[in-house]
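Only one chain is shown below, in C-alpha cells, and it's the form predicted on its own.
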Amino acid sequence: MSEFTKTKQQQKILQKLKLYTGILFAVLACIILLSTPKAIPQQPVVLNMLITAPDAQPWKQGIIKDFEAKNPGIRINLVEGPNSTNLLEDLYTSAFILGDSPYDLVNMDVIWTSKFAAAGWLLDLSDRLTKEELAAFSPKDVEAGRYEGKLYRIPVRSDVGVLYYREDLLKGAGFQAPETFADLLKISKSLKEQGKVNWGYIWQGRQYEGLAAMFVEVLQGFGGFWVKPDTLEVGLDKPETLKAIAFLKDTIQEGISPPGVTTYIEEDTRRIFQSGQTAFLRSWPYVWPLANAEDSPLKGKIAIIPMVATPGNSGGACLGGWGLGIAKSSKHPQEAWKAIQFFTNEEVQRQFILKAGFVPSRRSLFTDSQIVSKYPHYPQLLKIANQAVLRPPIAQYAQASDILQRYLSAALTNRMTPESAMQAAANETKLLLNNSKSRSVLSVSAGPQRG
C-alpha cells in the first residue's frame, strides 16, 4: 500500500473518531443537563387570617403592604368575614372544631383568648418576647392575652371605655368634671332643669356584649366584681352589683337617661351625644374623631374622663382591641411569628395608629409627639387606659356573658327584680363555672385513653 493510501485511511479514521468524540460530549452533555435538577422559582408562603369587613382596607392599604414589600417570600392573605364580632367569632370556632382550620394568623378580639387557647388551638407565645419587650405594651393588653398563666395573644390595637361629656356646658354651668356617680346625677339634672340638654346621661342597655362591657365599669366605680378569674368566685349576687344596678335604674325613673336607653347599642348612643341632645356619654374612643368631626355641633365641645366611682372605690374602663396569636395547625408558625413581630413593632404600629386613627397597644405611642399632633386627646387616653378593667378571662366567658346579659336586662327593664334576677344570674354562672371545673378535673383524672 502507498504513502498517500495510507495517510488518506488514517485522515478518515481521526475524522471518526473526532465525530465519535464530539457525539459522545453531546451525550454526556444532555445526560448532565437532564439530571440537573432545574430551577423552580420559589413560591411565596401564604399566610391566611380572618378579619372583619370594616378593618380589612386599613390592614390592606397600610401594614400588609409595607410587610410584603420588605418580606416578598411571605404573602398575607385577608379573608374578608362579618361586621359582627360574635359572626367572626362563630367563624373562626367552626373551623377550628372541624379539625383543618385555613388559618395561621388568628386576630382575636380581648375577650377570646381564653376560650381558644383553653381549646388548644393557639401557639404558647410565652417565650417569644422577653419581660422587658412585654413592658412596653399595656399591662392589662397583655394579662388579656394571657390564659393560666400562658401567653397566646400579642396586642395590636387596644381600645377602652370611656366617659365623654360637654366641657362647654360644664364650665358655662360652673361645673368642674364629675368624679361619683351623685356628681353625674347632679349635673345631669342642673343642665336637664336649665334646659341646655334634652337628658343628661346615655349608655348602652341592650342586651347584647355591649351591655355586658358597659355594665363592668360601673360594677367597679361601686367595688363590686363579676367573676374572679383565679378563684371563680362570682360576685353577682353582692351588695356591690345591686347598687351598680340601682344607679342604672334610677338614670331611667329619674329622667337622666330616656326610657329607650335599654334598647340602645353604640351608634344609638353617639348619634344622640352627637346631635347635642345630651351631657355625657359612656362609649368607645372611635367616637372622639367623629364628634370632632367639621360638621359636627360638638366639635371642640367635648372631653373625656374614665367612668366615675363611688368614693373610696376608682372608675373603671372596659379594655376592648385586638391582638394576634398563631393558630397551632398552622404549617408556617415562623413566618406568622415574623408577621406578628412587624405588626406589632413601635414605628410600624406608629404608622398604622396615624393612618387609621386605631386605640395603640404600646404604650409610648399615646403621648408620641406625631401622634399627638393629630390626636391630642391621646395622653389624657392614656389615663384611661392606665385604669382599664378586663371581662373575666374565663373559657367560659361567652356563656357566662350571655348569662349577665340576660338577667341584667330582665332587671333594667322592670322584668326581675334586681335581687331576683341577680340571685338567679348568680347560680347559673356558679352551676356553669362549677361544671366546667369537674369535666376538667375527670379529663385529667382519666388520663390519655388507650385503643
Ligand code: GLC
Second form
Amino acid sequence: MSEFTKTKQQQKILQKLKLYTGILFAVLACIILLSTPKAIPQQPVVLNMLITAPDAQPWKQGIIKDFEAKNPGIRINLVEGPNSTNLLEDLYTSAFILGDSPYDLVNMDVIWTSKFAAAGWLLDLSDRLTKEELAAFSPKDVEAGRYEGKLYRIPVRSDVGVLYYREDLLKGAGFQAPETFADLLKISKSLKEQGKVNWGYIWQGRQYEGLAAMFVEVLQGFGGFWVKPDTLEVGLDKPETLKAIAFLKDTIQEGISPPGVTTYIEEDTRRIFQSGQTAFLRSWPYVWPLANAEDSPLKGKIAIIPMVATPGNSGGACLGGWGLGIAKSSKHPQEAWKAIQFFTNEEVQRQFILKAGFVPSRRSLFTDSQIVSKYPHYPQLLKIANQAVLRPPIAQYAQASDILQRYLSAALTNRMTPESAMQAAANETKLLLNNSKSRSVLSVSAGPQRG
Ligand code: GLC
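What does the same protein look like in the form predicted together with the ligand, given that the last one was the form predicted on its own?
The next block holds the full complex; its first chain is the one shown before.
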C-alpha cells in the first residue's frame, strides 16, 4: 500500500470515528436530558413586585429573606421604582394597560384601590380573611382596600402625616411646641433670627401626590375641606382654602421656607431637616428612625406633634399607607396569597415596624412592648393616627388629585392668583364628579365578607 492510500484510509477511519463519537455524544445528551428532570431542582416561582426605592430597604433587610427561607419554592423579585407615589402608580398603570402585567403582587398606596379595582386589574380577596382577622387591622386601612364592597388590598403598613420639630432648639429658646399656624411662624422666625437654623419650616410643595397629602392637613387646620365624600360637595373655592394657601405662600415670602420648597418631595425635605438646617418638618413617620440613626446629627433631638391648626380647629393628619393586592393577570395567585399572608401576619409586621419605624396597620402593635421600647413616640403616633383625615375616598380620586395638584402648584408658584386657581380647580372637580357620577367608596363598603 502506498503511503498516499494509507493516509486516505486513515482519514476515512478518522472521519467515521468522529461521526460515531458525535452520535454517541448526542445520544448520551438525550438520555441525560430525558432522565434528569427529577434531579434538576424545580425552578422557583418568582413573584414580581414594584416598590418605591426608599420603601424597598426595610423589605430587603428582613422580611423577604425570612419569607424565602420558609418558602424555598418562591422568590420575591423587588423591582425598585421611583421615589414618588405618582410615578409608581403610572408604572403599574401602564403595565396593566399593556395587558400581561409583569407584576404579581401589587403594592398599593392607600388611594389607588378604587382606580385599580374599577379597571379590573385586581383579584377579589373578599373571602380570604374572616371578619375577626380583618378586625385586627385599623378600620380606615381596611376600608381603603375596598371597592364596591369587595376587598382588594390587605394593609401592610399605615402612614400618617406628622409635624416634626427640633425639641432641643425649642427648649433651648424657651418655646413650647406650637399649637397654631401663628405659633409655627413665630417660633420659626425667632430661631432663624437667632441663627439656630437656616429655615423654619419645610414641607412637600412639588406638583405630585405628596402636595395633596400635605395640603389636606393645612386645609383641615383652617376648617376647610376638599371634597365631602358623602355629598360630593367641593370646598376648594371656599375662603378656608384660600387661607390655607395664604399660609403656605407666607412661609415662602417670609423666608421661613426656602423658595425651592415648591419643588420638594419627601426625601428632599428629609435631607434638609436631617442635616439640621430647619426647625420644623411636615412628613411621615419613616423619617424618625433615619433622623435618629447613629450617624444622624439629629439623634435624640426631635419630637412629633399633630399638624398645627387655627384656634378652634383640630390639626389634620393625612392618612397614608400601603397594602398588597394580587394582579388579576398573575400566573401565581396562590403563591402571591401565601406571600401576603406572611407579610401581614403579626410577628412579621412587628419585625417590619421595628426595622422601618412605619405606622403599624395592626392596632395591637402601637402599644407592643418591644416596639414601644424602641420607639417611645408610638403612643403619641397612635393619637395622631386616630385623628387621621382621608383624602376623599371617591372612585375618581386620581383625577381629582391631579386637578388639585395642578392648580395648587400654579398658585404656590405665582403662575395664577390663589382665587382664580381655586375657582378653576373647584369648577373642574365639580365637572368631574358630576360627569362620572362618582360614588363614595365608603358609602358602599359594607360588602360580603367571610366569617
Ligand atoms: C406616603 C404615604 C402615601 C402618600 C405618599 C405621598 O408614601 O404613605 O399614602 O400618597 O406618601 O407622597
